[in-house]
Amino acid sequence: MGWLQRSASDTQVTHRDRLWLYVVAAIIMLLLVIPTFIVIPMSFSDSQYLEFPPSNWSVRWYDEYFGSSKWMRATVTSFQIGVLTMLVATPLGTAAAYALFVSGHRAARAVFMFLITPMIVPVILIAIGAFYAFGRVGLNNTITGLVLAHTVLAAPLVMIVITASLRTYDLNQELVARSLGASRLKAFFAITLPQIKFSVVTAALLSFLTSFDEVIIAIFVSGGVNATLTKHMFAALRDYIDPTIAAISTIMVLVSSVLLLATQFIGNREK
């Protein structure tokens, strides 16, 4: 147990002093992970109902998922919306974060807080507002409407990630490039963007996952052939018990985990 006496940081705080923090963190992580450990075995059950632990093991619900045109169409729609949201939210959020960071204006902080309010207000309010606004212009049940609504949720995340990255970046490097004749736009793409590209990739990933996992706005705005995977999952859980959703949840966890691990791998290679 000698590690308890070691310093946990550059200060004199030891691991023993932080033991309570480690215990709290372990409990929180356990509570977050337990639902996943329950859902994954349930997806391999042979029962017609959600059963844990499974009495018989089978991959029938994975066959049901991959063999269903309804589920496949919803999956393609979710991926399509996620990618489009990523392509819209990432440049918008990056541009907004950069503009506010370099402006130096006193109102920049207030504008930043205003732009990230979609993260603060309940998503149900955004969903209701989007439903009525899109209803007037015919964007309900469309890919465009979903991408716009999901961009509202994803762009603030991009802004926070990019702003945090810019705070560790020496802006004088860009100023030197501009003093040598480069325009602000050229200096940004040639000097600043290459140094914050890992944060941009991370922000893009978060944008995709925000859209891919979102369900509340999808319930209000999506429908018909443009219904998302999460909306179909919610309907399956609400209207009838379909164990297929356990298999889909497992696949979604796998996709999210692979993307996160890939981002970390890219980040480690950049160091």
Second form
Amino acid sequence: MGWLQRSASDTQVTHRDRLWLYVVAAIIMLLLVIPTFIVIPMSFSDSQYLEFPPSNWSVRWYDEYFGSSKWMRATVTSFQIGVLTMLVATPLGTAAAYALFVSGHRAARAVFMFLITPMIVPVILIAIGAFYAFGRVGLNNTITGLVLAHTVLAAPLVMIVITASLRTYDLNQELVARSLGASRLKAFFAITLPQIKFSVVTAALLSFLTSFDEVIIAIFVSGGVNATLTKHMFAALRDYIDPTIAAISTIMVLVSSVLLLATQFIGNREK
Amino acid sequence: MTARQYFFRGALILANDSNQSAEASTALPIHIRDLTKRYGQMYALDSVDLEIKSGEFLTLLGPSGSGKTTLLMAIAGFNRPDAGSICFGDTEMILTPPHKRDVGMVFQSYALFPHMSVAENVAFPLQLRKVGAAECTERVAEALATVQLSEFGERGIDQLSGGQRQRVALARAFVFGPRILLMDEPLSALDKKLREHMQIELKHLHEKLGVTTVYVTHDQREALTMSDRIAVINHGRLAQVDTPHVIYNQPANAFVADFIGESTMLPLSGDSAGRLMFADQVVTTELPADAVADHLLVVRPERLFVVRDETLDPQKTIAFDGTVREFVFQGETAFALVAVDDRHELSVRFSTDSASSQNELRPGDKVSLGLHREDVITIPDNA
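The form predicted on its own done, now the form predicted together with its partner chain:
Shown next: the complete complex, the earlier chain at its head.
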């Protein structure tokens, strides 16, 4: 156990002194991930009901999921809405972040705070508001409606990611480009965008995930043939407890984890 | 027009072609009239009139916040003045956006594009002008040769030293043959030795290109070294515009005298005969235009000399008797403070030549300092 005596940092603190910290950190990490990972063994159960730990193993609930046209259609809908949200929220959020960052206007900070309020307001308020507003214009149960509502949630994330990236960028490069003969638009696309592209991709992936994982707004404004995967899962949980949900959850955890790891990987490349 | 001719129209004269100067046909004068820019109640530029001659190297020199960068940015088109006119030649530019002004610009931070190679950086303005690939390659190569970076085209920006980055920024700014070159403290990020080396190089480059150059700096030595003329600017107004020699030897006012070089200023009093006096000495009988105003005598520390045994001709020399207060060795020169009366001290700078007798000065020594009459500078005291 020699490592316990060694110093843990550039100070005199040893790993032994820090042992309690490691234990606390480990407990916190377990508490954070157990609820997520507990569904994985449950999804491989042979039982009719959700049980942990499973008494017999099988992949029948995966067959159930992949064999059900209802689940498959919901999955396709979720991916469609996720991709569309990504395509709308990323350019909108990037343009807003750039404009507010460059303007230096007194009101820019206030406008920024206003635009990111959807991150602070309880999502259920946005859901109720969207439900009534969409009811008047016939956007409930449509893909367009849900994409618009999800864009409200995703655009602030894009703005925060892009603004953070612009902070480390030397805007003089755009001035130089303009003095050398590039219009503002050309300077942005030729000089600025290539240098923040990894942040833009990260923001796009986060937009997709925001929509893909979202359930509250989906419950209110999606339905019928355009109901999302999360809305179906929520309904299924309410009506009958079925390990198919665990199988779907496992797949969603996998998709989300891969995308998040991708954003981390891309984020590191920019540095 | 062949590529070669086009290249010369671009004012890019290489070292081996330096006899074929293209100055007259390519450089443009800049006429600035009544230029005013306000930020709130603060005047960054206050009715500035400035004529920048074709092919001239003009330096805007001033302390930080004096308005020199505001003026440069107005010429580049990055800020919109509240009033006034900026003409390039006969063309009014005040409403022209920066990308249509055709000026090359070098920033303090260089602002090289890190996602492009050295050659791609330099090619950027050519590509915007739709220059063909072959000619583009040729001109990039010649520009890089001019700044002695021929071997560096394929390098990434992060593989360059500070001085090399500076040269890439320069090459990028002149490769497309602008008729005006603007530089905003381009050397301030370099260490002292490299900066002094680059000052000389920039001066040579300017001679080679013959392009009208406006250079911003707060470093008076840099301005004196490089400029054809210096525009000293303070509080948004021009304090004096002239050649380095005149700026240094005949400052127009106390600000210029104080800001450029070292100086001590002594108050002069007029006597009944209309002469300007310090204590009981006649400083000058050649009265300045506004003889009514109070005047100051500007003494440059290096123009003073220690008087030993020789007797001075009062027709040619003014003498100050005083007591040494401080004596400091600073390497190539030594510096002394000499009290000439109760309220006034003169700064004196000596060569540290081992043979010279000034090296023996000690605080408390009585000393007599001489100043040749041709080194006398008087300015009106507006304070």
